[in-house]
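Take a look at this single chain in structure tokens; it is the form predicted alone.
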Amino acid sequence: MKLLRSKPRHPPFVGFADFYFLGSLNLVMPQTAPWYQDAIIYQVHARTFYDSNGDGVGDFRGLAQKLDYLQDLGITAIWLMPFFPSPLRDDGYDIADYRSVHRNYGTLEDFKSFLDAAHQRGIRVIIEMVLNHTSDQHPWFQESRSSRDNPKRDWYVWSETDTRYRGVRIIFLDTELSNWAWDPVSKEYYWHRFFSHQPDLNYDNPAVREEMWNVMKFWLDMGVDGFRLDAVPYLVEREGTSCENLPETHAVLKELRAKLDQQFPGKMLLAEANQWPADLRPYFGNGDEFHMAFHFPLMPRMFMGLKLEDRKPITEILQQTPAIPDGCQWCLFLRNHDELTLEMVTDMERDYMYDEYARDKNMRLNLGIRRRLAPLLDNDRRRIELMNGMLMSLPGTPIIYYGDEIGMGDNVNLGDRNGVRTPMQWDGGWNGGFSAADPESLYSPLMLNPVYGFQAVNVHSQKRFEHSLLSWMKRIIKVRKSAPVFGSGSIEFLYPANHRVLAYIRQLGNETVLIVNNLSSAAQAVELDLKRYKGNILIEMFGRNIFPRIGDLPYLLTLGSYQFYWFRLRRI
């Protein structure tokens, strides 16, 4: 079974069918990685971090001046939400201007000069670029609709009748009926596949392609590291297909690659791709396409898991994972600005996660979870330390969404995904340390609840003990940026008789680290088949001390309640 990389410097992903054939192998260390493969990425809205004007709303200046604590937390990357001029229906995901930036956040020169903080730091900057749709509101839009025979017309997809593509899903099914939307000004039908006020862009149309492309080129020349690319499946639509994942949506995708291996290499892509592992594949093509894409499917399984006590649904989607070109990456997260999808799931795997995690039905949006990584886990700090061991772990670049290092929580009756989208919590004074303003200005209310309210909750108190989440947070980042492993390696499952304990056994070059966690509520034993590695200690990576060398005997360890070990395997 292999998993990473389909041609690899160092040893692919193997299964257990595959365990006894390690051992002969000639390790050597590859060449160093590309940067992300490496990155810990941050997410975060400019609006949501530090208002540094008092106005209510986060800003660039703001996000500079918190960059010292993300730099301290060890982040090594920040993705940023949009932040351009928008009515903002979606909270900036329905554009109407791609080269400047919303006036709530600062100016063109305010970004410049946090992207130059970042950079001075270390930090990378990756900025969110929405291509399937722009606003209704976008001058692009407005030319569209304005006449029949505008040059703008084709920019966008239009129709006589709302018949064309039957068939297609509906993403947003609790606010769309259908993809298309009446344009009483021009008197057609316009395609849509989110909201009906963010229709489609024509890739059919090269003029749209070139345009898109400027508009990259723009924030590629300012400085910015990488693209989070939105929404790309849905890019080009044709009669009788799902309109997603086709052919002419990857020549589109391939082709922006070129242009920006060919002029600005070393800068990346990441694919927001929400499909199964085997729909994934081609959006890295032949290492020609996306350097990352998030790995959606894993994600809900992590819970699943958890909730279950049993390793199989992360094991299995594991193993259905096709392998992925040199050079290329998974990204992993917990949770991040939207729902907790469960688009890639079966009906009865969807509706034991709505039992388990989302009973209260205001809870659910579309087909997910509209809630933060704490209140998921029910505030058990042991779990919050697992499920963050895992995703720190397993093959891939993690995503850590901003608050959720502190332990933040939701509120669910903002509606739509707002609720996982309120003010970072810096300390119990005013306003959480946010914002200056009066309360009643803030973009969105504070949580203010006696278990996740900002006083209870926040940045400067954790900062205050080592044993706080924050602490841990730290440490935990910094111990995994300490093993390229971790980046780079190839994968192995171990099948212990014991399914309530997930193992695995990362390798990369000479480095050796092995991964146990106990996904169940209650101590548990666990007899490893390590035997061909016979002779080395197992020196765990937290506190570096040392466990007893492996021998001829099943290698016995015992966890407590959602425990987990990262150990390095030495010959001494």
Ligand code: NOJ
The other form holds:
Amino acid sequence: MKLLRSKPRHPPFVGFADFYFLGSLNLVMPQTAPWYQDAIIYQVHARTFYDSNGDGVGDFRGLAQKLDYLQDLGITAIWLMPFFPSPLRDDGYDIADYRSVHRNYGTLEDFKSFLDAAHQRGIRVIIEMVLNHTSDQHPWFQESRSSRDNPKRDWYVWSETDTRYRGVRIIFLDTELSNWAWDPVSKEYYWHRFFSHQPDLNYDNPAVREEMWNVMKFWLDMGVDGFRLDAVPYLVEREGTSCENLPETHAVLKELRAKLDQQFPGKMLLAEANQWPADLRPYFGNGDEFHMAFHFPLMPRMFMGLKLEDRKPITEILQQTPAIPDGCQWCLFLRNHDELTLEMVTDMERDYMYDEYARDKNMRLNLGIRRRLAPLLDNDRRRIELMNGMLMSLPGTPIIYYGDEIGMGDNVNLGDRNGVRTPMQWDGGWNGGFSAADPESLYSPLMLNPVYGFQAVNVHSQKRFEHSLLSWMKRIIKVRKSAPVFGSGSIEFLYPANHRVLAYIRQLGNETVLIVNNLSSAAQAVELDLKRYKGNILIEMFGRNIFPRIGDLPYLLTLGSYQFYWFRLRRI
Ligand code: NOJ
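Counterpart to the form predicted alone, namely the form predicted in complex with the named molecule:
All chains and molecules follow, beginning with the one already shown.
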């Protein structure tokens, strides 16, 4: 038995108390989990969602107009990708001013109105904060490079040679040859872990640490609910190390967290640390660093398990995942705005993933696969449902990438990761309902092909049908929200002889849920050892129908191709 959380429930942290009903039985229990543990997060970029002024680019006014849609979908938080002034050479992850809004997306006032409108609907807003680097267009860097004795010189990492920190891996393998770039202005090299136009800030400099906290404070004062902190493993460099996950980096992050707790209790920090479980664990500290972290190693193994029709990749990685402190939470995701990263798999596993999911070399980027969920799963509705079912029932807070709730496709002919960042498809009309602009002036071409194009895949048509993917996603979100056990319960895997079946028990207080997933394309029978629960009946959570009582014999279930069940256990 493996518990991923040291205790099933922690004492009230900053949380709020309210009440929930347990299915049709109307058991009322107090609930005190912090908001992010029970959240359903929707990841979106203002530019991709809805264009309110017809200039071809989505904006905050447009996003605000679509909040009804998001509320109806059932999500409880939005994670916004970077919307700050930027030359947009890395879609905004190259920030040129941390305290404003890119004019393409509107004004600061538009952002505030959007934030208020989201809050009025009970939707929290998590924004992106890129701590590690800025754009080379940022005035800090412009000053820093202007001369070697400029007061801002020490805000970035400079060197006379490009041989320091030798051996540190390059992340953007397809475009960068070195982590050092030559600056012809001040005639020294500067350090960058990503694109060469993204110089790394120098976190050994207290002035940088203080300024970055002031930036965060600026947005917290405005009312944002949390931050996704980008690229956190790389903040500090030390000779002779990998320059990743250093104790000095953790110290910087703990300092930020202490300030956050002191001045803004209830706000949340989410770590983007693409690392192995053992290296990820320290980002939670003793509950004094991050509240949440993406579970990067799990995600590719869900795809692997599905392709292999075997639960092992999933159970193995979750067994290797250490327990996390009370009040902390994993963030689970299937896809996001980047390539499906294969950094946290072995070389053999990577080859397998490439062979199975990216045969066409054009689909590969850096160490990953630049495709969306539906095309990765051959547009197979059963597999899309199964993967979402696991996303919503494994321990953690799920994140849905915009457009995946309707099964949008990708365009691998667009450069970099732009193929998974095409405009949201609202209807079958002009520009898919995204913008009134001329199609030629959109920030990105829409999907046009007969399978994934906006005329085939869009919100309007899926809203009309009870059995569309969108309607199904609404339903699964609702069912997940009806049971806090998913957000903060413990997990225990069952190991039936049939290894094509992934089964686990989630438990919180007196609530127990059994989840059974068939990872195979063929029907399967499975016998589950549930003797501990003898006498309980099973209530299927989507239809609320009763399944036979657990007796002395192993519990027999049959599952169709890629089918899954969620059952509540009840002693009646
Ligand atoms: C991680 C982000 O997810 C990615 O989109 C970006 O390019 C890099 N960090 C650099 O900021």
